[in-house]
Amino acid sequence: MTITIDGKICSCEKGEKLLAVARRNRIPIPTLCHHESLPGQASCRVCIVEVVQQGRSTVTSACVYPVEEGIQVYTNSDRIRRERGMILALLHKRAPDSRLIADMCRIYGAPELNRVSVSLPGKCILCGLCVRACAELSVGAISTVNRGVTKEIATPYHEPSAVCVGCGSCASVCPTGAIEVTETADTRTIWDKTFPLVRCARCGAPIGTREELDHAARKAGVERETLCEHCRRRSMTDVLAAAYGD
């Protein structure tokens, strides 16, 4: 079936998500909470798009409108610029840190709300990315607390977690930045927390801390990992080429 976007027809099948579709055709959509490896999470809402149906408009996100056969969609009309300017603008009152909100703002015209007060610093806008990459990929160590303006990510009572296993799943997937994670040669520190850095038992190169690769491993029902990515396949070449004779 077809769609059309900003002019554009594109190629699409039923149920598909619009922002799938856009960026297949090259149509640029601005994102924030989306990410690949976690779909459907429609939290930021920068990424609004106007859908015309059957002579309605709706505005809605991008990233979890399944389209329909015949929809006309706007990324760009006055409606949604002047939406999703006052969207970036109240994420950079929510996260007046951010470098990437900030210049976002500015790329998109976002209005100045000099009458809306920053809520607190930092960089956090609660897109919740974090909290579901530690729950379906790692361990649970972090949730959403408290209400209101208070409303944060952060581990139980803000103590060291006893279950984080120091992955960084959660810093990986963040889109502004907001969790810090510090390495010295031998060590990680995420959420207060210091764990010691394993090493490639061939290059030395650091591979995850003792507590990841261990949880890894149970995952896996396997041993725990003792050579890095590079090592792991030249060690794959070397069995196969001894197996070969080659």
Second form
Amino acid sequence: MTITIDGKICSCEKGEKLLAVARRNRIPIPTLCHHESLPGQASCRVCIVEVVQQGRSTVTSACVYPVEEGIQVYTNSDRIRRERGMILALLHKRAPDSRLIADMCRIYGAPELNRVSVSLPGKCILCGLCVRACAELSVGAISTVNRGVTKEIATPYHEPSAVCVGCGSCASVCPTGAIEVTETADTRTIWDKTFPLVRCARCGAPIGTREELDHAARKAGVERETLCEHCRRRSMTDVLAAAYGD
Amino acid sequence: MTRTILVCCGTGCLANGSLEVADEFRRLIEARGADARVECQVKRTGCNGFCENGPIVKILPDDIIYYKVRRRDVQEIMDKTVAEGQAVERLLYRDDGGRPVLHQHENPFYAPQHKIALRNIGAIDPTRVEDYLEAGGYQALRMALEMTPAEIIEQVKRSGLRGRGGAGFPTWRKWQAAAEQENFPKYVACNGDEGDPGAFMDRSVLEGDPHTVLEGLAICALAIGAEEGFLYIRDEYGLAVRNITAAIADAERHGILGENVLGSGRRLKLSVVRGGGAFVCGEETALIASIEGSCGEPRPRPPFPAERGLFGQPTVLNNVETLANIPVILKDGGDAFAAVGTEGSKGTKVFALVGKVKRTGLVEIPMGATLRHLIFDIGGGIQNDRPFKAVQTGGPSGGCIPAHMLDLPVDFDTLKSHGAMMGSGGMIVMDDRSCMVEVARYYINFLAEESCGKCTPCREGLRKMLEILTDICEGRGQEGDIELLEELGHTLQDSCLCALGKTAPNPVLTTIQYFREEYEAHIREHRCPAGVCVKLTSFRIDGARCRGCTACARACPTGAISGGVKQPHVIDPAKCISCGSCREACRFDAVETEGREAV
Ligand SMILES: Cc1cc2nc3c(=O)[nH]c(=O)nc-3n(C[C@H](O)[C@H](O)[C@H](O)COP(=O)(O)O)c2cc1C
Ligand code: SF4
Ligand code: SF4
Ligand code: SF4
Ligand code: FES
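Pass me the form predicted together with its partner chain as well; I've looked at the form predicted on its own already.
Whole complex next, starting from this chain.
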């Protein structure tokens, strides 16, 4: 089936998400909370677009909207520019320290909003991706606490978490780099907790925190990994070579 | 001769001591012994909806109804009414002309009502399934068992029933969508979260006629092919939870529900889930998440619950009042139901009429009745005969309708096209002493606190709107504020994830639309025309009108008012905190307000 996006006819399959169709056709739609491996968050709302169907126009978020035959999509109409700008301006008030948000405000012409106060200093836009990432690993060390304006992402009681394994997945999915990770030669510190780093038994490259490797091993029911990915692949070749006498 | 004494034991009447009254009747009846000429039974019923006049006692078959009955009145009722059929005049309601009203249907509050959803409430004992059966209960379920799902849905379609939970979505379309799914198991669920402050129609039905809800839900289950269902009930509704839980157990004991529904071999297992306590948990996807045991936050739709709902399976969620209409639709036929109401909104709607009206309570009237009818005929007009200013319809995220639109017919589409909504049926009536900016601020404050905070525009936008509104109310308003509120409002309406955020700007946008000059007075003149916003109002007594009754001086919490009896009184501005107590107390309208220099 086909739909039109900003006047361009795009072919797509039923049920495909609008964002995916747009990206395939090189039509840019800004996103913040969309992550390929954690779809469906739909919380930031910067990906809003206008969808016209049977003469009726509605605003919806492209990252979760399943396309339907014959719709016309406008990613950059006046209405969308105005509202997206307002959303970005609100995010800038929430996360004044985020460079990304400040840049997006400029690119998308967000209004200044000097009239209202800044919520709190920081970079977090409360998209919730980090919480999802951690939960997906079946750790669940962090969660959103409180509602509304006092909402934040935290470990229970703001204490160093008993279950965090220091994998850094939360930090790596964060769109604004709001989660601080610091590494020394043999430690990694995240969420106020410091973890020893394990090095590859063969080449000595860091392969992760001890807790992280233990957690992965427990989940998979195998021994803790001792090699980095590179050396693991090499050792696999060695094993195969030995087996086939090559 | 047999007489039945119906004692209202809804939450309102219970709080006013109706249990004592019922016990006193029982005690006196027992004490009379076997030689009594009149046999009688005492029944505890659900809420009659006129709670401010409770406890309410009805005597059948005489159909005499008493209000504000106390334990000490019971002996007299026994002697006069139960024994002799005579009325106790001082306990009767007095109509607008001061005449005593003997029967419920002659009471101006009840006379225009048309009861479908509330048909049994106040007439049956909700804890006795026998009462419900006697009133024709579960006949519709019996009929449904003889029908195909398509036939059931056809009747619901003909009825034109639209969901009473807020959005007004055609009920049959939801049922049809779920019925078409080939994916089993399927679920039915009843939304009894009722988070709107001031609304209590669903509580009243759950408490006063629980079997109606179960029957409606059971019929829905047959229509879509579900064998399991949940009733999600707000945690504070203790009596509702108790009555529904007992009703499920009774129905199962009588073979009406459970493993073998009315002997048909069909299975339907219902259970109660207590609500998570947040307003947003009433939103359907959040409610589903909450039943599943996860955090009650909305998720994007589609997929709609009819396709993927509870535990990922097809689910129909209906509101309590929606379900209460279903047995009637099946029994009388969809066409009969559709004969009441307007073109686009069929049947009746229950409203919680509150605020500055003379008579407040639950009112069920046909769709399409005018606001004037509701507020002036049923509600008896405005307290102290002050001017009517506006009515907030549809709960916190509804809209404010002004006086010149009193003749608007109340139905889903009319309200929506005027920026308001039906919502759950809240009607908060305001007089000329309500400040529309403060009203908007109040609702936005509520909604900002209830926002789940998942999506940007609702979480951040409501906070900013609240900040601006608070500034305006406290004299810090600026040029451009009204436009910024509108801009934020439109952004929220379009871009929020769920209907909480999408509808939240309604109170702001409608008050700007209909009362813009009031916003401007706050911003430009630092004046609150209604004399409500403390920082923008100073109080003064008009010496010419003051009769020196001293009422204001006694009401003033800070002792700011001086003046002898029959002497004009004076307010000391240094002590006055602008609370307005004096104005409320004055019966001669001598207390005036004016603006004040901004802080
Ligand atoms: C914030 C919010 C709160 C809601 N609260 C309720 C509620 O308390 N009770 C209810 O029946 N519907 C409530 N709804 C509407 C439900 O999402 C849903 O539309 C309704 O239960 C469907 O039933 P109906 O079709 O019978 O109306 C709420 C919606 C929103 C957005
Ligand atoms: S670093 Fe800790 S909090 Fe972050 S994803 Fe890993 S386990 Fe969860
Ligand atoms: S820390 Fe990053 S990923 Fe987590 S909610 Fe904040 S912005 Fe989103
Ligand atoms: S609109 Fe408000 S309540 Fe609804 S998901 Fe967004 S933040 Fe939560
Ligand atoms: S990217 Fe779509 S809502 Fe955030």
